[in-house]
Amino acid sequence: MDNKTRKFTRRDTLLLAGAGALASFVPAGFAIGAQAKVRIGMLLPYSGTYARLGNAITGAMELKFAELGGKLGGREIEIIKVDSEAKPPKAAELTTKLINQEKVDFLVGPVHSGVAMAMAKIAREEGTMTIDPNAGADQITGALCAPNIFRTSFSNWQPGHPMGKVLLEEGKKNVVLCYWNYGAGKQSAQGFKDGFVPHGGNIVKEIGVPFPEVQFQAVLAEIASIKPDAVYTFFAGGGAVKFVKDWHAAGLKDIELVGAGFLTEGVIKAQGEAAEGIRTTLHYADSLDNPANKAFRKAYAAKFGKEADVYAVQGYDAAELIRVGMDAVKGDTGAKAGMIKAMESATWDSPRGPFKLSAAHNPVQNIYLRQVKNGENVVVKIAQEALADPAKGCKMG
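Structure please, single chain, the form predicted on its own?
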């Protein structure tokens, strides 16, 4: 970590002052501590719009822990759930509660990037081992990166980046960008541009729709008048349902609609026939044909009575990353350097495919080209193999 960004807190002073004394008269201190449960604090949305995502992440982590016999590094597991409500103004208070009052060994969360920004600033200050299982804000593994912060999802830059190459290979050089005009939308659009413009692509126009506006008629009329080869979008949830349905109703059949995978992820049923044929790029698809994905989906469906999604995969891998760290230090949560080293070098076969981390602690992962066929995101091909985020501004030193 950059020493300039690491403040020396009163807590550090107390820890350092007592370290020598503890070492001198409690040589078996960890043997005693090992009997305590490892505490994992979940700062995730359990109510409101994003509750489904928070529950999917939590459920998948609990599934993984059950597969491990309910222990990490020989210690039983205690999960402390705190509802983030996906509200950034509450993030600092809730993060501080988990770290200082609940004394969690690991902090897991959140879903919302605004919450993640506040959470990461505190976590890097306190040095708490932190896993981000969803929030895509580029800064988490960019300017806010730290040795104790890891991500098992994606950066906003990653999913849409290979789509530029896909379109150029098909001779589609004139593209309109249309996205919710907030952090995730802007960063997703930038990822697409970075894979498109340097190789001959032309951005005809960028249309930023105020978040969370879902009135798209004027936008679609403007796109129809421009007549680009394709439109790259970033919308998710209810906004994605509305945009796809409005697009279909507008009859824009001669213009291809593409986007980051969240355009159709988890909302295909609600979109109905309007989604048929839409292509997106994402680091996961339900239909991935690998042993890990088949086993995971079978176990998840058996436990919860519903199908797993990308959010569940990200939670499952968060639990696996914690396992790697805890096994490496035999359950000694105080041995953070050893945990970090093991987690940094971890590799495994995830349901999404091969999993490893970049130097900035962001997944280096395959991004798949998917197309909606008969109401399912079907994998067409790997759009880009082992894609790493550029991690702008990250200084781990």
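Can you swap the form predicted on its own for the form predicted together with P-hydroxybenzoic acid (PHB)?
Left out here are the partners and the other molecules; the chain alone remains.
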């Protein structure tokens, strides 16, 4: 398996243009094409606040590919890594280069919803097979849905949706929303509200923090003065480490900190004592007691010397979805209709539990209520079984 992380330079661009022209004369189904490597372009953050998310996704995909003997549909694999930096303004150019110059067969990414919006618009036009292993932008499997676009993660609406019910059952009615103020944070808050407000919940205040800012002192002071029953949050990666530590240091004892589970994913070790006891909802938990999860966590820990998290699971499942498609067409990446058909109906035992896709190509999945105990996200219960995203505006064309 080849690996490289690219920063596109002008020299690269010229070299790639030459290589791309050659590649376009070699149809995948022909003898020489059958030996050509299948090209997987990863547009993920390898720097910045979401770097650990991009690395977890990439590592788990490589683990799955290694388990498959380094081949997909009989072809060897070439991974082309591009650092998205989680910066939406760079996304269109990087996506176009992966498609037109690197001539990738599969596009995998991104992590950030803003990057996803730009990427999906281009992938839709070009018809490139695309797997989103994290970014939750509701539109990807909503108004921007397309036959060639699949998601193995979640829609932003999904993870927090069942949390409202959890709080209301405990008499916690007054909630402050606090999130990174971009697509993902806003849509996560909306998912929570949709499960909370119609059932009697009251949103006292919404506090948006510019992404990727981590100055939380003024926010925490405001929350302390409002004294809500709970605060629902959306933060992830480096920002989640800082928020949880600052919250702990602020000693807001009578207010419960909850959130979409990203708050304590891949960051528990860095958060340490400050994460203990935090409850969140998500489509995964470390302690899930199923054979696929146990085997995956063991293999991931053995390969990388650290614990797996939801991002790793989503990457692992992205690789599995590609395997299903490639097996169905015996490695002929030109046979997109057959590939899509097989991927749409694929089901398997994921570490998160049963994996299946909705008609909009978004996972239909259990959302678990979890709590951090001794540095682990432990399942408390299934907060909502087989939750599907509303897929607003999706018309598969």
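Here the structure is a predicted model, which means the values were calculated and not measured. Take the two forms, find the largest set of C-alpha atoms that superpose within 1.5 Å, and that set is the rigid core. Positions refer to the first chain, counted from 1.
Asks: Superpose the two forms on their rigid core, then report whether the C-alpha of Val267 is displaced by 2 angstroms or more between these two forms.
Replies: Comparing forms between these two forms, the Val267 CA shifts at least 2 Å.
Asks: Taking the rigid core as reference, does Thr233 move its C-alpha 2 Å or further between these two forms?
Replies: The answer is yes; the displacement is at least 2 Å.
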